[in-house]
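The data below hold one chain only, encoded as structure tokens and taken in the form predicted alone.
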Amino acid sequence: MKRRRVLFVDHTAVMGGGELSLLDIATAYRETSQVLLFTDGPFRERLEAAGVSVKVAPAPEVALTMRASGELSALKVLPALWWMACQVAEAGRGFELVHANSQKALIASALATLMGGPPVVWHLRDILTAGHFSRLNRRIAVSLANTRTALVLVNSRATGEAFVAAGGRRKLVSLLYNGFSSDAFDHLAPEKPAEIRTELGINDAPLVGVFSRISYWKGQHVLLEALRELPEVHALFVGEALFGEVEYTSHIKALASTPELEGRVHWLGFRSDVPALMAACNIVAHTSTEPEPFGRVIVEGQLAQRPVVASATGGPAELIQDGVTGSLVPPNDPVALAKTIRELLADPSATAALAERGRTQARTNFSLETLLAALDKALQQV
């Protein structure tokens, strides 16, 4: 199947989950397509290293700093968004489709259709709820999607249902789970996990890893509170705050330094060796307190052949069959999390079988090849 000529648009160059997914997609489409970014940074570097053509059009600061959870000030932001739309319309010449990878990219791309820009496909990677998006911002995004897009790709059923509940047209929605290459997990040097444990100074102690940016709704505090019930267990946190969550970061760092947790919590910040770090863990935990659109770390943990414990809300409930391919616990419930961790550590044989089933599911249902085949098919219909 010949791939469409697509202009991929993203407002950020920070490496979040959506950007990691787009990196794989854009790499597969690099012979026919281009990526337009509205800021420069690591994402541009990763794309170019993969041979992807990238154009950077630095957007006005007011457009980049507006928060989805706050109300848009039309007088202040509209000129900047219109400028971004002009860039999309200009860059879109010669392409068949525009793929908007974020809400800000959607707004700019949808406005660009008023200038003759190509049809827009919105890759919706967020659950449109009041917890993350203001009422006005939800209304703007849904209205533009309903009137100016040809297709809304959603990364889970939960994401799609939230879009429809916010007023989105169901017939626009097409389910497209994220896909992953297993190469980095399959070809990991066998000595790496032990080396990491030696570096951390934990030797054979049980280790539970959380791989996520630091934010209250990502729930790092839930694991820290659970550790109070697990005196032998260590915790590994990989990631940093991306949006200035200074107060929350200070809170969890203070919590980790209390006498009952001191010495058992390891902060690594952003790392590029996630497969090795996951392999060094006994358990990978997903601790979000609110519905997660997908849960990238869940599939990565499964590919690392580690038992995954996840909050039973949003996308994760679609990725894990409880007790079969992983474990689900109520969100924001450290007691339930501690209980599940204790049970997994107590039965290594059953836990290993659970991890193997999770790995098989991840390789079968969430492979990069599966994603690309489904995306090719969806875009052919636009």
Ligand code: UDP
Given for the second form:
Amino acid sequence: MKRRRVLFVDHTAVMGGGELSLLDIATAYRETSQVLLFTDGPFRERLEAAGVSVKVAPAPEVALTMRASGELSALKVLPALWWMACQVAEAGRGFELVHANSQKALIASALATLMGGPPVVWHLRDILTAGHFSRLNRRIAVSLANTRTALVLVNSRATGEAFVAAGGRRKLVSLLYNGFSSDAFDHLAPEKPAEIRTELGINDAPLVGVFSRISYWKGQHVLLEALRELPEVHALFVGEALFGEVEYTSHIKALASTPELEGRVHWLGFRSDVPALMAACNIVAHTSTEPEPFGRVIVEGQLAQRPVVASATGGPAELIQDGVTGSLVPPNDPVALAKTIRELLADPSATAALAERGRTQARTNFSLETLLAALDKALQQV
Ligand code: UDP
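To complete the pair, please output the form predicted in complex with the ligand; the form predicted alone was given just before.
Once more the chain from above appears, this time first in line as the rest of the complex follows.
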């Protein structure tokens, strides 16, 4: 089957979860398709290294920095968004479809249809609730989706339900879970985890890893607070603040340097060797305080055969069967998180069985092949 000719559009070029997912998709579609970015950065380099054709049309700064949660922001940047729409319409010539990978990409791509741009598929990777998006921005996104898109791919049931609750048409929605190649997890050099532990200087101490960008709603502070009740346990934070969040970063760094936690918290910044780092951990934690749309880190932790403990809200509750393929805890509850970590560490054989079942499930339900087959089918129908 020949894949469709798709113009993939994303507003950002930093490596968030949506970009890592699009990297896999665009790589599979590289014979027929192109990626349009509104800013240059590491994502462009990763795409080109994978043989994907990329076009960069640097958008006015005001459109890129507008905060999705800010009231009126979308209206203020209308001229810049219109300029972006013109770019999509022009780059879209010769393509059968536009795949909008972010909310800003959706706005530009939907407006481009007014200028003869190709039909739009919105890959919705956000939970459209007040916690993440202002009412006006939700309304704009949902109205454009309802009137100017052919399909809304949602990365979890939770994402789809939030779209419908915000006024989105259910008929447009199609569920498309993320998919992962297990290669990097399966072919790790066996000595790697021990090397990482030596570099961290922690020997056999229990290590809990968080692999999210630094942001309040990703809840790094929840693990830090849980750590106060777990005097032997170390924490590994992998990821950086991708969208500012300077205040939160200094808040959690200050928390980590209190005497109770000092020496037990390790900050590594953004890393490209997540599989090896996960393998060095005893537990992978995902501590979002708000509903997480999907939570790639959860499936990755399962592929690394690590017990995963995650907040029981949004996508994670679809990825983990509590006590069977991982553990779920109430969000923003350091006491419950500490209790679960203690239990997982106390019973190594039950925890190993949990991790093994998680791995089997991740390989079966969330493979890259499954994702691509479902995406090919969905796009054929547009
Ligand atoms: N990640 C990474 N390096 C880091 C931190 C995170 O490559 O230093 C990856 C992580 O492995 C995962 C993605 O970033 O694939 C984050 O995706 P997730 O769905 O968990 O969160 P998002 O960033 O989309 O909100």
